[in-house]
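A lone chain, given as structure tokens: the form predicted alone.
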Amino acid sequence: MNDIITTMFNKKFMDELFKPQDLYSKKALRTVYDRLAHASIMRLNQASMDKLYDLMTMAFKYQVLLCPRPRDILLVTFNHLDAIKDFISDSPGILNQVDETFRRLIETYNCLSDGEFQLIRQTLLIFFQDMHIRVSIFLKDKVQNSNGRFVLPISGPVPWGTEVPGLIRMFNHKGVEVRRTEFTTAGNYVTPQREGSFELYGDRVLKLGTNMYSVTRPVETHMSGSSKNLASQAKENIAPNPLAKEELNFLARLLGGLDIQKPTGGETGFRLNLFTTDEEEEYAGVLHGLGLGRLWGALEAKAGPEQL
């Protein structure tokens, strides 16, 4: 894990990054995902690489869609970049290079004004907008219909410097306040406490950005029989892990700044199977040499793989 956060936030890397450039095309940013995935010793069938990528898209997607404000886009990437710091708390240097770049992008973007931050979002949204792939996890959270688009939430904070809705005021030609008039919301708004915060260290406040998978959710598990009950999903399993770092290698590869050694002798990798049988992911795999993956993926949203 350090080699590859190192790799990332190098200064070169970081250079390049921050140059002004054209927004990636959809063609564009598939081919650079599929070359991350098939340039280690992972290795992922197209039917796999098809749901990781759909869960990348749609999960960002929802991030940039429920900014309160166009301006929270930075706090998601802060919360983006918190997450990597607690990988290497324990690394000085490494750190340093993180905090780098942190500083870099307050610098950037801090001074950006609100139409610019709004002409940002709504570029990321453009192209996000024909894309309305169902994942799982935001299905069972009632975030996502069945139709893939997200649910917009009608109850909670409201944006930061906004007022809670349900109150009308009537000024007159002299800008003074003549009348007011209060009318009921269909939601429950509440004014939030704090702004989150924008500088290198600080509570975010906005969640959105954090791990989603972090967060203990119930799921449905077989008893006795065909009856199912509901149970409380394990927590997250924060324990090392001795291939994370060959999994994460391919990234440091590509960006040249880590060479990354080949299995030899007997060592064959190993294969990363997104499915829940290998019958289901061969199924999968012919499907879509048919040309047919979505309308598998839309059946097993539907009905469930044990359905199918």
Given for the second form:
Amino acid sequence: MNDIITTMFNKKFMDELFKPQDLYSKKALRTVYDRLAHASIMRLNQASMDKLYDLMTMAFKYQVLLCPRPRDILLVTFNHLDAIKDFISDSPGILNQVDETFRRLIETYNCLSDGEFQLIRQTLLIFFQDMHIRVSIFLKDKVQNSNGRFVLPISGPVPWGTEVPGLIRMFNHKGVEVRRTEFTTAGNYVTPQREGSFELYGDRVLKLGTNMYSVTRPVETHMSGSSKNLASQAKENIAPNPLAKEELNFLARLLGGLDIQKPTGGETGFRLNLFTTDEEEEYAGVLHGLGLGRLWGALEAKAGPEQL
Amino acid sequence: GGIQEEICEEVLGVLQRSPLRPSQAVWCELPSRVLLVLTSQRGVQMYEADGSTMVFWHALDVPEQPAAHSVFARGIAAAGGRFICVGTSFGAVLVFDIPPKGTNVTLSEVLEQHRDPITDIAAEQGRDGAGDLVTADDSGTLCLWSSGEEFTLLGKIPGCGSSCSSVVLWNGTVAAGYGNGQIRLWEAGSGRIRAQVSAHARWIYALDLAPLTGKLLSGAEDSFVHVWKLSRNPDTDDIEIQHCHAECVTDTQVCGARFCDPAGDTFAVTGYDLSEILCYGPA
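The form predicted alone done, now the form predicted together with the partner chain:
Below is the entire complex, every chain and molecule, led by the chain shown above.
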């Protein structure tokens, strides 16, 4: 995994990415993705690559689509980087590379206006248009409908800088407020508590872009009694899910008979040093780097030594 | 003719360099003709109303090397019974003089009052001396103009931190929709704010006005479409706005909303990832 992250955050590669340019074509993006995935000695077959690519694109589409404010796509990016830094927290060299990129992102993007962020977001959304691949974890969490379209909640906190809809204020020609009325809709919005941090370190507040598969992952729930839901979500993550299992059968085939044991060491991050070959370790590394690492934690709880 | 073919080939050559993705399409109604105007990253194209013939195209100055800021045309409106105004990412507003027929369209003027990319332009029939054109930009700044041989700037309303994504003009009232979900009504003559509505929970994409009744339509990323009614209090002359109706397009970020008739009894809605146009009307 270190190989992949090192390659991803290579200075020359980053220099190239930060050059002003048009969005990559779908073909070009897929090529970059394939090359990155193969940056280590690991090799995935075509079907596996396709599956992982689909998963990645739908997850990213979800994150971009649901951003409350256009500039929240930057917070999503920071969430991605925070998670990556967590995976390599014991490799100072690579950590430095990632921090460098972080600083570069801050320098380049923190100053953009809402309009510029919205343009970036619209460009990304056009890229993802008409993609409706169903992802089992999204279906299970009810963030995606069975027709592949994402659920757009009409409740929860409004974006930072937006007011809860409902108030109409009218002013006379002197600028004095003379009338106030209200209107109601089906929406059930509340004021947000605080704004996410755009610094190198800080609470991003936004959960989009955090690890989808962490056992106690914070899921955006816009239902009342959300803390109750969070607890039940966490519990559900560990319970067997036949859909997830089916989707991940290809991973099992790759790894063959796998003896899963508890991870060694006291890291909160997920590490498997139990594979019989380097190759198998790299497969896991790739999954981990793609945010699927903790999935194995969930499977581990029920799988035991049996074949998946 | 030969020249047109040459132009077309040139255009196609230009377009093939990068895909032409029209960002806006507006039918511009002038007394003598209706033109279909498209904007994109390449510039502006004008077609006869049935889309059959390209009448005119204006290429934006695109730098050879991609610059950090996108170049594009955005914001289209017919003004003064004679002009078509198109905004640009530079903040400049291009004013094209349109002949009653034929292709002899000329760039009459370039209005340079905005410092941020133009988002939207709206116009209405001019009343003597009163402004008949409003231009909006990404900083939320609004400019009010009087159209003519030379356009006159009548006033400027500074932005307050949020992009003004869409704007309409009716009876001297500017209705502006913002990226933070607010709708504001401004008195065009004085530039004073007359109403502030916490209308939507997300970015407002579309505003439309039904001129016969003063109905206002707003559509936003929060999945909602609202119908409002603008009016003038006959006693106080205060501008008033009331909420009439709300529709929620489930699981859809609304990107377009337009009245289908001048009274505003019916409207059409489009959204991201939606291949259909949804039409709403009285029961």
